[in-house]
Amino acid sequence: MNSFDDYFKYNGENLTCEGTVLADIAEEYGTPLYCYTERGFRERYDEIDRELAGIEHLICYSIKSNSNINILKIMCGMGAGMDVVSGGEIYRARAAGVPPERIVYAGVGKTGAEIAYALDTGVHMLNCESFPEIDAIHTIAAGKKKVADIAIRVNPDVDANTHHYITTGKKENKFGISIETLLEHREFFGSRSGVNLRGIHCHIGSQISEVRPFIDALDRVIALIGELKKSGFAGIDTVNLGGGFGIRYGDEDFFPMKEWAAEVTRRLRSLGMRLIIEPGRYLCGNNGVLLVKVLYKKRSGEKTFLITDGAMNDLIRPSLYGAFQNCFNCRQRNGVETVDVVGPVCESGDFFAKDRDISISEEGDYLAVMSAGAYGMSMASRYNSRPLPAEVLVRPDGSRRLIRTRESYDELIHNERDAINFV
């Protein structure tokens, strides 16, 4: 197996997290169970912060990647800001103690109520994706006798060479405003005193493995800022490059953060521009695993299925994207077998791995679905009325604490009204 910075590795026959046997954690808390390493969050943040030391910057953790409030508190304590995309994420950030001046509000479909909430909260900046949205922010801000600092998300038409579901910087994507359109309508801001254009934002996609697409986008943004400043927009002082740095799911190389940071720093230092970035997956993806239990081992024709108590509702990425995630037995035996790792949900798409070589597995074994720290629990659902799983955080010394209790059957229906009342 691949070692992810030594957070998860085999010690003898046992797969461990920070030296603690994962099967023991699964026995203690039950499965399905998300298990995270605290050290991973801290080290990934420190890496980016260190490489960007040469310029003014704010690293805004993308809450959507893993929104557990305990994780947010760790990131806040490290000095991170928060990238939010909903009113609920603003609420989470504030509940975690994040100062409003470190919160950046993105999202293509902000409601009026969410915009008002953001303005009342005093978030640092709103990333805007259309002229109608800017109009709405202006109207709401002016009604409150406020001026909203905004960044415009431009669509630089850069191919990020990633899955088509998670590319966001091409002309055909729903995100942002094209550079040409923005330049053609630069007079739009003249009569809208409720907004103050402070930044240009772009985000070209997710799970990007190369530096070049980021730099191509940055160069286009820098050229745009130059044109806007010639037109009187002297207050633009921030470049927001979003996130999208790739992680290791299989045998990929780690994203060359040092190379990326050097290219970005060199360009922005000479301009005196401040940088905001919004990493999510990079900060948390390799820091978590989903632990599941093998309920049945089933042979059908030429196929062998490991049917687990975890399902697509717990981790949807393989079903949704066809995404690859390594699967390992928490107990490594001699010999391997080719299996499909599947769940109990009544969908053919309910799987974690297909035709995968895994250490010989038996009923009652625990499996670890690797690199599940991002877009795992945050995308989990209650499909088939399956309660949401628990989450555990492991400290560097191997001790652990429960950071989300397993949902009960009562909690499944707690917010539903009794239909009898409406008969």
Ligand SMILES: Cc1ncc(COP(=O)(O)O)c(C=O)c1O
The other form holds:
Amino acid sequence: MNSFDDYFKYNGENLTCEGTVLADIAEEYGTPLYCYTERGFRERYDEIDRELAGIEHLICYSIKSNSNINILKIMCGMGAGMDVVSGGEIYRARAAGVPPERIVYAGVGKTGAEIAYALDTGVHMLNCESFPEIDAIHTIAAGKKKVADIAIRVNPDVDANTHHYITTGKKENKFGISIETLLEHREFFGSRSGVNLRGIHCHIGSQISEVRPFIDALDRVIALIGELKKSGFAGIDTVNLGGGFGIRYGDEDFFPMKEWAAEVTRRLRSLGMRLIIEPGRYLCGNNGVLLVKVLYKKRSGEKTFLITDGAMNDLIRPSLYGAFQNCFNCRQRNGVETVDVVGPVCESGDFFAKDRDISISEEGDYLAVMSAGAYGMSMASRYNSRPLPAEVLVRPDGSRRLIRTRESYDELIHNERDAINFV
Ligand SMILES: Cc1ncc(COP(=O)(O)O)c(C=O)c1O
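Show the form predicted in complex with this ligand, please, the one above being the form predicted on its own.
Next comes the full complex, this chain leading.
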């Protein structure tokens, strides 16, 4: 299972995580508060690792989805590598003790300083998205008398059948190099001794529910590798298929991981290729909830609003993508009512749910915004000068650890300098 029902469930009237009452956690640490189940991270990683047992593989957790250092430590301890997209993420991964040879570095706009940092760190591979970028890596690596192992991110032009904001493998998207362009320019690598083409990478989008788009992309990548090998690129030994596996936010089907892994294994084993994948959402999305408190219940015309102390700055997915997140009352009452669950930020787009039937809720109740473990805290901002929320990890025995303290007002303005002379 990869659904929150497994980790967050009602025990009588109380919504619990590993037997611990969520309303008690909210009371202890305050709200808004992210609350995660450790078991979920371990079980999701184990599942993928088990299904891929038939081929050499490295599961690189995409840390942009949830980058708390404690989560990274758990994943690293399981054997995961990390998919990073910035100097800051390299720093985080290293701070969590991730060995550099398990780090792959992606991103369409790496700066010179970030490339140098990646090379000094000794990351395993850089995923490249354009010829000018490869040139920059070559120049910086050659200047350091190094050779950087790279993978080229190709844009396989497949439709991942997901929200257009999170489709990344279509021709019109900014990501990767088209297969035709790469083949046309294959001689480009001949004079770039600072880079060693070791892999082909693609990532076609996020929250993908079907196996087909992945396999369509993989088949195109395999055909491309065949062409490149014919042209003398004998050193290509890695396919990186990115991330993108969908989870259940509502009533979606479970992602057919077994079927996906069987299809991928069958294709790559016969070619003797190793596999890297970069799942983010799948490893953490259903492992977290955002706990918020109902401040006011407001009736306006036909509508009832539950105004909470959590807002779009804490969890932006509903505002940004119109994404669906279930909202449950942490202490269920009899009866249901139709409400909008909104935050205090000065934007009409500041909502978690609209016209949603949820258990009757009153001022002072705690609500859980479900499936908030991925692209929740990692996308949080301080908009409206709202301090970043705290995070708590619930261990399999029900005990909990504060893994990030709530930001203070002092921290909120910490980097601002008093540089204006008012006299
Ligand atoms: C290159 C790359 N790899 C992996 C991921 C992780 O995707 P997901 O969280 O859908 O698994 C992303 C997400 O944006 C990405 O851009």
